[in-house]
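As structure tokens, one chain now follows by itself in the form predicted on its own.
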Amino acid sequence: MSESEFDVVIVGGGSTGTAVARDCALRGLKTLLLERDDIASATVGTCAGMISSGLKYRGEPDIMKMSSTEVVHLNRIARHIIMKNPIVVPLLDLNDVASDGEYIEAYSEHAEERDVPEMMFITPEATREIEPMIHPNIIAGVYYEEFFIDPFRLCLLQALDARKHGAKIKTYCEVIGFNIVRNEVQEVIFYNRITGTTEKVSAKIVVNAAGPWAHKIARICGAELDLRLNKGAHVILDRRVVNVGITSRAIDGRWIYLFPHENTTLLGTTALDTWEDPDTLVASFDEIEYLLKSIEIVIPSIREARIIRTMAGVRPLVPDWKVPEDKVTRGYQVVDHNNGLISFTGGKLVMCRHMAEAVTDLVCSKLGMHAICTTHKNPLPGNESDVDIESLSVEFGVAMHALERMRARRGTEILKILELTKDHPEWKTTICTCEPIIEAEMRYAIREEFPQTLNDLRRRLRLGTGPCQGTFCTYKAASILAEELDLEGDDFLVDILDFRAERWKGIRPSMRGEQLAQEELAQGMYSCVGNLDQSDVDYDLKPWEEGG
């Protein structure tokens, strides 16, 4: 077989098609992966991080014993980037407290096998010694754990696992188009965003996991696929909030979420059918106001904290029709359109290695192989054993809070990076100071994880993601990139306007109180001592910008 052809090409890098590709690399499938962007940088990036038990559906009980063993696997397999998070609800009226013994019940049958304990009622005062900034005058609350997972660094794991098991990964490659003879997928073609070039290569099999766009590249296989699109928008605050997660009825009876997330706070989500186009929705006025007038009945100091930005994101559900958007099932299908094309409609997050296995048991039914899944069993990058924070700390003389945002990042990987500032000391310098994040550690994600953009790295080490949103790192960052890369300084200045314009189709939506004075410090720093806003930079100097 030729460097052009692959038993399974793979459309989409966010958490089911780099799943899919490990999945494939790992039974011996020559692999190729496409993604038109960066790895995780559309739909999965724009959720929580939650791999729930399943809680919400408790009418589907399949669903909800998938969910749970899913958990299992992946604190088997990715426990380095994973943590539990206590989580309460408060109950202001009796009303709460009878319709929740129905989720206490269907909740605690999964408990023990993914570790957590019951969930339980608790009194006003426990709940509020638990959170002091909950409502005072609360009747009760209910009290449980689920487990979040960073999902941009289960995407690049999936990624670099498949590819070391001899998988391609192909980031900025958009499908364009097929070649099909006799109703059969014959050849894939390409735009290469990077080279500026088109290419193609032959498939035997194309799995299409590229979540809201699924249907626009079934329709450029010639094949038909339904989805109900759903619109979710979350609101993140330039804190923790609160120490534990909260979850409460909506001023609509829906329910949201306040969740502490790495250094921030989520506030989420709504569900709005929506016929946007995926890559251009961003979270409304009212969107905001719902989710933060929903939160402040439990939490009523809410408006103190900050809004630094908002994000959206496109659901790909099963196209369910005239029930409620939270009638729809959580599932997933496969659905295979006999032309060499699978694609899925639906999942979720905590889903997405389960997924990845039923859609390769087809492959090699189709291809007549037998190889048996391992992706529940084999650990991901990282995962090889615990790493002592103190004793490195000792040893390398870099402060503990640094090291344990990066063992949260990386595992046992850590010890590679600080091997680096043995020749560099230096490098021990810290770029980001929000997350925060050391020369060193960027350095490394530059040469092993194939990043082309600013972007890319705040995907792979959370660059520019706390309160100053970039203000203070951008400059630093990208001097690095540039020189690990040798871009030219058209493209440095290039990448610095690009990374601030994504910053600020976050934050746009939600200029308010103090985050207007935050947003004039940093026009004055780019703008006026950077000249930024007078740049003569070409901005069809990167190949990638041409054709889109």
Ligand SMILES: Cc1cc2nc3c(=O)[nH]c(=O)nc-3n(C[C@H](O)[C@H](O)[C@H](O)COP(=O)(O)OP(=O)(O)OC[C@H]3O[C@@H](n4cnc5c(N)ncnc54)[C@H](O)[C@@H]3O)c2cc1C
Given for the second form:
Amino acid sequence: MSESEFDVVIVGGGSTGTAVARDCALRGLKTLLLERDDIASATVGTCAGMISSGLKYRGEPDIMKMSSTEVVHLNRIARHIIMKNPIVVPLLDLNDVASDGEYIEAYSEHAEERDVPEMMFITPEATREIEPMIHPNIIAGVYYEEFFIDPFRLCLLQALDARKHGAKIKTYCEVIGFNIVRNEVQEVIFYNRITGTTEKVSAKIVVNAAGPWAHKIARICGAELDLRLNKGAHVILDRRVVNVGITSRAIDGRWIYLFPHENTTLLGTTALDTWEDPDTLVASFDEIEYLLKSIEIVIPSIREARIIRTMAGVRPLVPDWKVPEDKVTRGYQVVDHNNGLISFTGGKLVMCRHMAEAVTDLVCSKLGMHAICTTHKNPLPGNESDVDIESLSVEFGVAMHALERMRARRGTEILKILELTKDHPEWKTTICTCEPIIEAEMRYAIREEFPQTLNDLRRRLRLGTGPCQGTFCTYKAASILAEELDLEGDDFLVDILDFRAERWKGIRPSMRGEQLAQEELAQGMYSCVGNLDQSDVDYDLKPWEEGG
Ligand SMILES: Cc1cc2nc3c(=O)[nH]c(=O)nc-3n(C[C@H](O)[C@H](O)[C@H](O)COP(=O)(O)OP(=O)(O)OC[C@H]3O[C@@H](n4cnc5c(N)ncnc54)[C@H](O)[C@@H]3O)c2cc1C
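Let's compare: the form predicted on its own is above, so bring in the form predicted in complex with this ligand.
What follows is the whole complex; the chain from before opens it.
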């Protein structure tokens, strides 16, 4: 087979596409993944990262069982990027107690398998002791535990593992067409946004993992695909404002949550059927007010917290119509278009490995191959063993907190990063103080994890995602990136403004209260200190698009 011939070409580098690439590569298929932007740059990057027991979908016992089993698998293969989150449901009246009683049995059925305690009622005193911000008039609480994964790292690690097993991963390559002969896909045509060229490769099978754009890929391949697109928005608070996760009924009776997440807090989510282009969506004023109004029923002081940002994404749901959104199955479908293209609808982050296994089984059977799935057993990079942060902190003279955060991103890879500081002690400098990230990790990420821009670095490191939203780290990070990638002056400036524009998309809808002062400071830094007047540079252009 030549360099441009593949058994399988995957469109989309989100949780689904990267999981498929990994499974195909591990089974020995010659695999190419094409992503029009960066890995995890779309829906998966806007999700809460909860790999849940499927509690909300207790009407679908099969989905609950599958979710539970997938949590076990993920805890085996990606333990280093998973956190356990204790959750409390504050109950304000007897109706709540009656309705929440139904959940206890469904949740507890698979609790032992996931290594969490059964769900339990707790007294109001115990509830408020766990989280003093909860409303004083509660009559009881419910306690349970769920797991959370870093969605960006999961996708990246799946892509890196696929690459390690022979797959080609090409980011900034947008699929724009197919050559179809006698109703069979022969070639995939894509625009390489880095080189500015149109290229094509041959494919025996194409897997369409383009999330909320999957119907568009099907259409250009001469097939039809129906999706129910559903918008969800989150509000992000500047730090961990609660000790534990809070779930509660919103003003319309839907479930919403307030989750400590990394070093911030996520308040989410909304659910609105949408026909808008997912690329242009942002959280609306109404969505933010709906979430604040709903959560303040149980956390009355929530508006005192600073909102640093919002984020919005689109769920590519199975096309169940004439039912409310929360009655649409959270399962997935594998749709064989019988022309060489196979698409997904539905699914969730938690089941991406399962979705990949199902589609790779189908691909193998179509290619007449017999290869067994091993993705539930093989560890992802960094999950090979435990890491002793305390002794590393003493040995390398790097703060425990910085190492703890690094370990949560990288597991055993932390050792390779710290090795770099032996030749370059100056790389122990902290670049992003909110997260925190030291220079050695940034250089390692640039060398090993194929970022092209500051936004790509953000996804790999959580750069600029903390309380200051990049106000103090962007320049430092940009100069390191420019040095490593040999970027020219204009490219450097465009990248900074592009990063800023991407942050601004989520900051603008959230501008209120103390965030207004914070943004004033950020604008002042960019315009006065950095001399970056945005009108000077066309920040819609990526470096490689200039003149392209
Ligand atoms: C607000 C919100 C909260 C959520 N919370 C959770 C949660 O807590 N837990 C959970 O399990 N699930 C959650 N989900 C659902 C979950 O995020 C999605 O089901 C899942 O991430 C979808 O991943 P994906 O890879 O299919 O799609 P995406 O992440 O959208 O990936 C598709 C990729 O295809 C690429 N693409 C599109 N067109 C082309 C093209 N022409 N050429 C090349 N590439 C292309 C896109 O750039 C994109 O990167 C949530 C969803 C939302 C919106």
